[in-house]
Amino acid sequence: MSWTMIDTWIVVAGVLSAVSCALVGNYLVLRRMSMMGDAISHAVLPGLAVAFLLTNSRGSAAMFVGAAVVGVLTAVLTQWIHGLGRVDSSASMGVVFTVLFALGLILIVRGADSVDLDPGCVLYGAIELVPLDTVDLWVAGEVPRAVVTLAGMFVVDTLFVMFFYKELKISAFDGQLATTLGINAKVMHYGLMTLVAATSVAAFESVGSILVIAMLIVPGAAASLLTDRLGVMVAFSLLIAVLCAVLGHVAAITVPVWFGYPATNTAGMMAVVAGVIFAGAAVGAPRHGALSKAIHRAVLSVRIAQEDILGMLYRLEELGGGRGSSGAVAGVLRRALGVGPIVAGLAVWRLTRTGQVQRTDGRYVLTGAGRADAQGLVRAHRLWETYLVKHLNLRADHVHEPATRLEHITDSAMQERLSDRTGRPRLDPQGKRIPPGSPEDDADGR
């Protein structure tokens, strides 16, 4: 690939669009109103059109005012329709922004048809054209106009988030408390909406409204999966935004070439990269990722299978009338557990490794240590059954299921309390012996 000054300006514009959107977008994600970004970035269109028709120029200032006014109007109208009752907030948002967007389209097509404010450009953006429209910046020479605008927008967004960091935080977390402390959550809300609208407009020209929505939401959403601290989340979101822009452009000019096609649209590729990064975060995030959750679940189900095997072998010994006299083959264990072969295999393997179970003549039997553990589990199970029958008045044939779940989370201290509560019973509701918790109990029990 050949990198030119044009590529540099495209990337700079892309990065500035992405970080500006991501910065304010974090707060949309946190307030669970991500769709507001979608709504506002579409709804500003009539604001742009009216500003254009009134001033007859594409001067940035008028556009920003128009967009900001309509952006706030979107938020106000959505709130108002929702406040009427019977229309939920996403439905009212849908009503408001589609109507405003359509109105904007009509205004553009009817009133501003002859000039280059075309709807296609609003949707897809024209980041490739950014380097062509330059202004002569006194200090830095010729700089693309969009880059100047976006840099200004990023500075404004950064100052807003820096100065109102704690106000934004408390308004997003607990608006009622904020209001009682004299921090008007509504003012912060509409301030944020104004910035979302202005940022959308600034980024529109370069990357188009679809990518604006992606950059408002995706970096914040991905970052929220990666951390539990707000400051870190904001920092990550900015990093992700930068990655999207840089990798997006590099991918746009390289990937299609590998397959013999000409370079493709940078804005589109940025959104694709954002999607890939989000997918990576969703799968691989340390605590909230799908992978770590799956591992956590698997570990838990193996542990439960281990305990179930211990309990089962203990009951087999009871039925068989003696220690080591019975046991089970692996297949029977697995069918009785009702778990998959991998979970069952892992459970048996771990039990053997910890020395709770040993294999003799192809059958698995409890060791001394395993028997002690199994006894605790069975004791917990039967105490729970007794408790549920005695104190919650459940029928004796309805308590097995809940007791099966509860036995896995009952330690010996809790067993003692259960035993005390139920009058230190020796038999459970089905008439089975409740194993003793300690040797002294055993002496009492007999």
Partner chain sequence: MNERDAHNKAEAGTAADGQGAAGSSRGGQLTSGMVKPTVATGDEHPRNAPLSIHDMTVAYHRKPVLWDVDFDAPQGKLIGIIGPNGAGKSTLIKAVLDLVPKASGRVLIYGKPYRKQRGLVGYVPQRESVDWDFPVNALDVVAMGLYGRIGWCRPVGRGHKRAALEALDRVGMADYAGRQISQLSGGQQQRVFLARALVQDAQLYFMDEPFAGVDAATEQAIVVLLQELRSVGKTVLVVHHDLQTVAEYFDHLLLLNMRIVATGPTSEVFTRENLHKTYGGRLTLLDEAAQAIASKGVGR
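Next up, the form predicted alone in place of the form predicted in complex with the partner chain?
Just this one chain is shown here; partners and other molecules are left out.
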């Protein structure tokens, strides 16, 4: 792979467009308005057509103003239809951008059909041609025009987010709270939509609609999986955007060559890299990733199985007449629990390892420590049964299942509150003794 100054400028343009889109895209993700970026990127077409018809020029300034105006109009009409027509927000976006997109096509066909509109350029942009159109900056010399435009847009986006960070944060999570605190949520909304429109237009010519949509949504969505803090989310989204631009261009000029093909489009490959990064975050994020959730569910299943085993062995002791008078073999425990052999095996292994259960004559029985924990679980179960019958008027034969679930989230403090609310009962609704939980309970004769 040979790297030239052209490649550097392509990457710079890609980075600037990606971070500009990602910066404002975070708030679209937080507001659950991810499709607004898609809507605006499609709806700017009539603005481009009208700008050409009025000026008879494809100059960047005229096109930028026309597209930005229609982009803001898209946000206004979407909000208006959603508010007045009581239409779902996603449906109102679909109505507005399809109508405006169709209007733009009609205007181009009827009034601007002489304009060279390359579908490939619309979809993927022309980022490879960015280094060819330069302006002379006396400080930096010849710099691609698109880089100057995108750098200016990034500065504007950054200043807006910095100055209105608190207002954007509050209005994104709770518009009514923002209004209560004196923040005009509508002004923040339309200010953000104006920036989204302007950023989309600034990046559109260079990277095309596909990458604009991808960079508005994917970095923010991936970052939201990695953290729950807005400041960290913004930082992560910018880092992801930079990685998409750099790795996207490198992949575009190297990966196809491995398979005997020429280099491919950089903007398209940047969007592909964004998808790969998001997939990695969706699977491996420490809290919200699919892998971490699966591990958490597995650990929870083992913990619940452990507690069910303790409760089962305690009840067997009650039936047997005393401590150590009964027990169960592993197969009986697994069948009674209704879980798989792996979960049951791990549960028994952990109970044995922590000294709560020991194996005697081929049977598993409670130790002193295990008996104390099991007593608390059974006490919580029977107190919940009593509470559900006494305060929710459930039938006594309908409270075992809900009590079985609730016992796993009941600590000693909650047990005492349940006991107080139910009058410190001695027996549960089935007539079974409720184990003591405090000296006062023992004094009551339980």
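These figures come from a predicted structure and were not determined experimentally. Positions refer to the first chain, counted from 1. Just so we're on the same page, rigid core means the largest C-alpha set that superposes within 1.5 Å between forms.
- Domain rotation between the two forms, with the chain taken as two rigid parts and C-alpha atoms superposed, amounts to 14 degrees for the smaller part.
- Relative to the superposed core, residue 414 has its Cα moved 3.7 Å between the two forms.
- Per-residue C-alpha deviation between the two forms, core superposed: residue 425, 4.4 Å.
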